[in-house]
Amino acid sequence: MQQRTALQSFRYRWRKSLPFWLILPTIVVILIVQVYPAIYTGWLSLQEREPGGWLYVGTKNFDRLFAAGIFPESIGHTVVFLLGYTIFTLTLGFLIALLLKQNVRLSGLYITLLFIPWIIADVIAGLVFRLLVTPDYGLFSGILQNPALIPPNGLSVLTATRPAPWFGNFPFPPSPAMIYLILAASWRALPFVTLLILAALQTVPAEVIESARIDGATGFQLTRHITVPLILPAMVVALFNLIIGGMNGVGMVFSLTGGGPGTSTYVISYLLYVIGWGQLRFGRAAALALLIAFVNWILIFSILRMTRVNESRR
């Protein structure tokens, strides 16, 4: 009798227990990849290398960030590019995805060939629009340094110097290699916009869409008062996608403008590249990727936080 309850005992508590032990693998998983990376990298950042090994030295790293000139810089480029990537990807997204829902002809193959920038990797697709504009053998080098097109000069987009700034020492306008570094940018994400806008206009229903048109509200009018708003959760997705890969992205810098001209297209994601792999401050790389993880929970937590602004409004 004693032995059955405590069988009976051990199986209940097994059963308790089940739950955690299917999900330990993935606790597991998270602590290796996610949890230990993010302690280390706080660890490091109060770190500095010596011959020795490692010094603590505090808030220094952070100290030596912000007194670097590049710094204010870099954040200034990634505002500029950021704005121009989001505004430009998602716009031309929704437009390309508005005439696609109007069943063209051909739009299955229309929508097969705009998937085909999201399989390319950023390191390759920089590659490839870098040798569009390479001076002297670039596909479409001939026509921008042609002075009659593009006067007095010609334009070399890779080494045109950026024009004077129009706000103190704020980035705008940008160089014409920040402004190729946004197209380029925007091909390479407008796939995975387009088709998740498309498939979110595809829930729109049409009775609502006709009723609106009897009481004769205009396109536009549709467009802003039906159609984005109940779209919008799509569309945060897609501005989050935008935010994080914007943010965090450095293949594209990498192969397409190497921060150049200059620091002309230094944004921050590069700069952790540099300050990491290119002068092994590791320390102060560290600092700087605390710091670029804390804007990007401000960004996300501003997007979530004006999403739900607009729910209760409606």
Second form
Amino acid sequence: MQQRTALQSFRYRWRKSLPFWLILPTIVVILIVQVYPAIYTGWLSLQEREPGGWLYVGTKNFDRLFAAGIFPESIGHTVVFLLGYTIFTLTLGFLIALLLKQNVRLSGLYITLLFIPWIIADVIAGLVFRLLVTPDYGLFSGILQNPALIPPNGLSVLTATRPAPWFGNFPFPPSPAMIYLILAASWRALPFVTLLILAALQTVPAEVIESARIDGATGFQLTRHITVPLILPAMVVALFNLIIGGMNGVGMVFSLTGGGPGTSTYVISYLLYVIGWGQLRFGRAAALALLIAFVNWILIFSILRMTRVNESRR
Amino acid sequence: MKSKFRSFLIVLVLVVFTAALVACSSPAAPTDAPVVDEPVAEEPVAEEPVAEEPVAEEPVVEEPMEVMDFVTWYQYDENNEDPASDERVGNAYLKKTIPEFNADFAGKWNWVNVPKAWDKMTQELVAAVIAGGDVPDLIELGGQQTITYINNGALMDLSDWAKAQSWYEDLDPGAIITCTGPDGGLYCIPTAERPALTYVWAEHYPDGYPTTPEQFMVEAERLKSEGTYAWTYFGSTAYDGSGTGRMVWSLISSFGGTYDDGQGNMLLNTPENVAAIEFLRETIAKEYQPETVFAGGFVEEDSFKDSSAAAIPTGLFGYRYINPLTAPDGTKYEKGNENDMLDAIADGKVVMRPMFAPEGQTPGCNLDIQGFGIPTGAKNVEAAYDYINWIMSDLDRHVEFVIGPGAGFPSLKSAQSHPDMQTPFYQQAAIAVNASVCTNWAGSLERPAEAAPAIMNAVYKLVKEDPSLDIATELQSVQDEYNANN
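Coords for the form predicted together with the partner chain, given the form predicted on its own:
Below: every chain and molecule of the assembly, starting with the one above.
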């Protein structure tokens, strides 16, 4: 009788704990690949590499980072890049998705073709875009560098200097290389955003649109007051992806502009790469990585909060 | 009961996590830069355990010595037989010498080469040393990388071992300095010296390549009127500011300028530096160079290849990369390898000259070295010693190495008179280099990897991006920012 009770007790505990055992491998993996590197990065940000090993330097890495002239400059470039990249990609993605929703002929083919940029690696896409505008030799250089078309001296995208800033040291208007970088990055991100929005558009009930039309809503009003609010969750997902990808992506900058000309495309992720892998200042790079992560969190939570407010208002 | 069980589970998770970390962490590798006092005497002999009990009348058969791998990192790949490869010379050298080395050390070492990208090797090695990962037994390196390795404790101090070798006294003192760390230790063995000079299309400069900036401006204007660029060079900020040590340093040092004060501090704001940058700014404003000089990716070389640019200041080893060639008179050198430039030099179409310098100044140039380093944590240090001796103790082999991957002048003084170094190419190069004072651009700077992008970005800003900026103010600002971290 007692044996039976013990067995029942074991079975009961086993059943209760089964979910934990099932989830345990995932927890261990997350601890190893996420928690541990995060803690290590925090530790690293307080160290400096010396010939004899690591040396605790407290917040010196952060101090040096803030004191470097390139740091605020790269923040400016990142803001410009993110604004251009997200606005351009979302707008264009939305417009293309609207077109594709019209059930035009061969829309399946268009969607397939649209996927091409998405399957090309960042670095490769950057290299291809670079080859297109390499001074004197690029496919488009003959056109762009033609003074008759772009007076007075033509435009060499990769070497043209940036215009004088309008707001103090803030790098706006951006250099031609930055605009080109935004275009290239958007080109690559466009398929994902378009398909996401297209999928969301197809969930908008036709009856709602029809009712609004009967009530006399114009095309713009339909889009503004019906379509956009209904696909907002998908837009938020797209925005998250664009912000995180744009903030952290370095492959395109690396292969397309290398931060140049000068420092005109030194976005913060590229600065991180340069400090970490160019200068081998791992402590300082870790400090910058923490700051970037912090800014990512702030951006994401802000967007989440704003969209929640919007949803509750609806 | 429930809470106890939960506590148990939490403890269990932590134990599993800790165990996983321990399992994943590297074996206890020394993080401190070890000082190698003496060659490690351990032979890789698989020792048999001594048997306690006497084994009756069995003859003791000695185990053959296990052949150990000797792992190197080169930027060359012995398996790449592409005749159009930029690294053809080094690739071919490794393909030839790996079997020779393995034959000479048969039964002892087996040379295994791992090709690495030239601009990523430093990062990979430092990361491997810090992480306690697998490191090679020997790497090839340039002088400017040495200090970065030293700062990260990635190289062994070879002083005591090197000084005991027969070839040490024969080493060029200038090359030794480039391998010497701030603590006085010798962290690499220099094999070749790589000075910078200017390759010139002779026909474009019928009166000879200018020797002063004033002459250069006159000639440049003439060439411009003929539709030819006076020169092309690496003027981009790409490759972590590597342009700092290229043409910009040749020009600045020719003007009597410097990047450091000899005490480890950056010194940019000097009248000589300002004058050099003013000169460069003027040449750029007058478009004496193609726009490609600022594009990175070495596309600027193309203008010299087709002779639309009349000169290219670059490293001595540039001849390997600048091909095929078309001379101003249309003569084509189309082998597509290093022989194109060598042939053009032999034909007198291309000449090598020092950088021009203001009256009273001696032309300057960058002096880099090619050398060997032994990484901290190398498993087979003995093989690395054998390899270095194999190259350095035999003059023919040393010269073969210098002409191959070394790509410069021999670091051994006695090898400089070797018959293979008496070709038109080396003779002309020697004249150009001897007319210059060549020093490493980094001087006493202990953080060249930080200094290079800072200097190049500043120069680019001053000469291209915003030529209206005050040069002295900008240079002072970069100098102050660097020195604040000293």
